[in-house]
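Below, in structure tokens: the form predicted alone, a single chain.
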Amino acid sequence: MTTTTMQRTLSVDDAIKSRHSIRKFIQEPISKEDLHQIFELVRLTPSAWNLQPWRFHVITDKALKEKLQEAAYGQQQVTSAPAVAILISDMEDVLANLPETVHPGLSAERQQDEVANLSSFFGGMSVEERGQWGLTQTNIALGFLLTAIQGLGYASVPMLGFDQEKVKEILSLPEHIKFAAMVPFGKADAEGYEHHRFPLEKIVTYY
């Protein structure tokens, strides 16, 4: 981590409490040891049997933003952002790759069992059925992703206005992945709008 990250680290109270949605950044490109560590923390991320489904596309290239921004309908944070990240999941590459994601504490015969069983149970779904379950774990990820964002002295704003069709063709993406979102980020150039959300009555429920 680099000094000026440190320095300007939150927590993840005043994270939570700061973040907001921004379409305007400014014009200052990410440095790749700040990138690192927002990927760093991301990867994190728990999910269930440790499965991992999401995948980050990073991208900084003008051009590639421009095709990114054209696929978004025009949407502007698209090109004013330094970096965009494609958050997807991959279940097809996770059940090619079991294997990986069994811890290496466990016995090897307790790893076989594991694979077998994760074999056998999204086996029996099909690619759609995994893709959508998949979809759910790689969310938890787009939050985890988020905060770490605004922790680091970033803004993001997430997204999924734009031609999925389109997204993959220009990434060069297997047809089979699902978009959790696309998140344009980097240095704030406007403010957002003060948050309006439900009361905790509406939507928290003791028992």
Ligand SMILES: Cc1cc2nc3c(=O)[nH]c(=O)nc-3n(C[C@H](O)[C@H](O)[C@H](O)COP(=O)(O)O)c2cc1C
The other form holds:
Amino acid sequence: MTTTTMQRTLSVDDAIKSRHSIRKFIQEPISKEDLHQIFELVRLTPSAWNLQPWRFHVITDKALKEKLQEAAYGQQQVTSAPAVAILISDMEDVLANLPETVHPGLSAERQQDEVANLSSFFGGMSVEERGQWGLTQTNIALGFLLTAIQGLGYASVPMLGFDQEKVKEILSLPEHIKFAAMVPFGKADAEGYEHHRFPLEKIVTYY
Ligand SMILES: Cc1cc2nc3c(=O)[nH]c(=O)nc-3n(C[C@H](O)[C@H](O)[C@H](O)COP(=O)(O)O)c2cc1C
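Moving on from the form predicted alone, kindly provide the form predicted in complex with the ligand as a structure.
Up next: the whole complex, starting with the chain shown before.
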């Protein structure tokens, strides 16, 4: 089967405006280069204290996608898409490896202080509390992911309609992780719905 490599990159403006949830995809695998380019962009997502709790599991294997579709209550887009990204937050991994989150430009002393502060702050939370905190950060990466996919000329649909325990089992993920979304993506083979959004007056207040 031919692999697609997209040549064009949309402006941020165009990527945001043209993104609609797409649930039917052209049956062509996405090239490794494009997958790499998408996640290279998403890697730049900002997070509080730069903790970067997001982890991406990218599934292209047909049999695994079929299992995921079953866990997603049969939603067709999961097997229609050539690739499915599962975006999780893993704060236990962050906490176990705090020194790697600290900026290498800081002095050794400041690095040590930062690790001690973070360790004390997050160590004082329950696994559930810090899991929820990590999810707030990981949702930022979800926004970047949808925009990066669109920017490269692909389409996607973010999903939370799936049995999380089943997906943990399918991918052998640890119990403590939190899901931000399952994101089937590929070349669109359908048009999405027109945007239906609140007017600015409802959502923006100027002072
Ligand atoms: C976190 C999240 C979870 C969603 N879960 C599903 C889902 O399980 N199945 C689905 O078909 N669409 C899902 N959607 C897509 C929304 O229905 C869609 O984004 C919304 O209606 C706006 O339409 P648009 O994405 O085309 O602009 C989800 C969207 C988000 C952001």
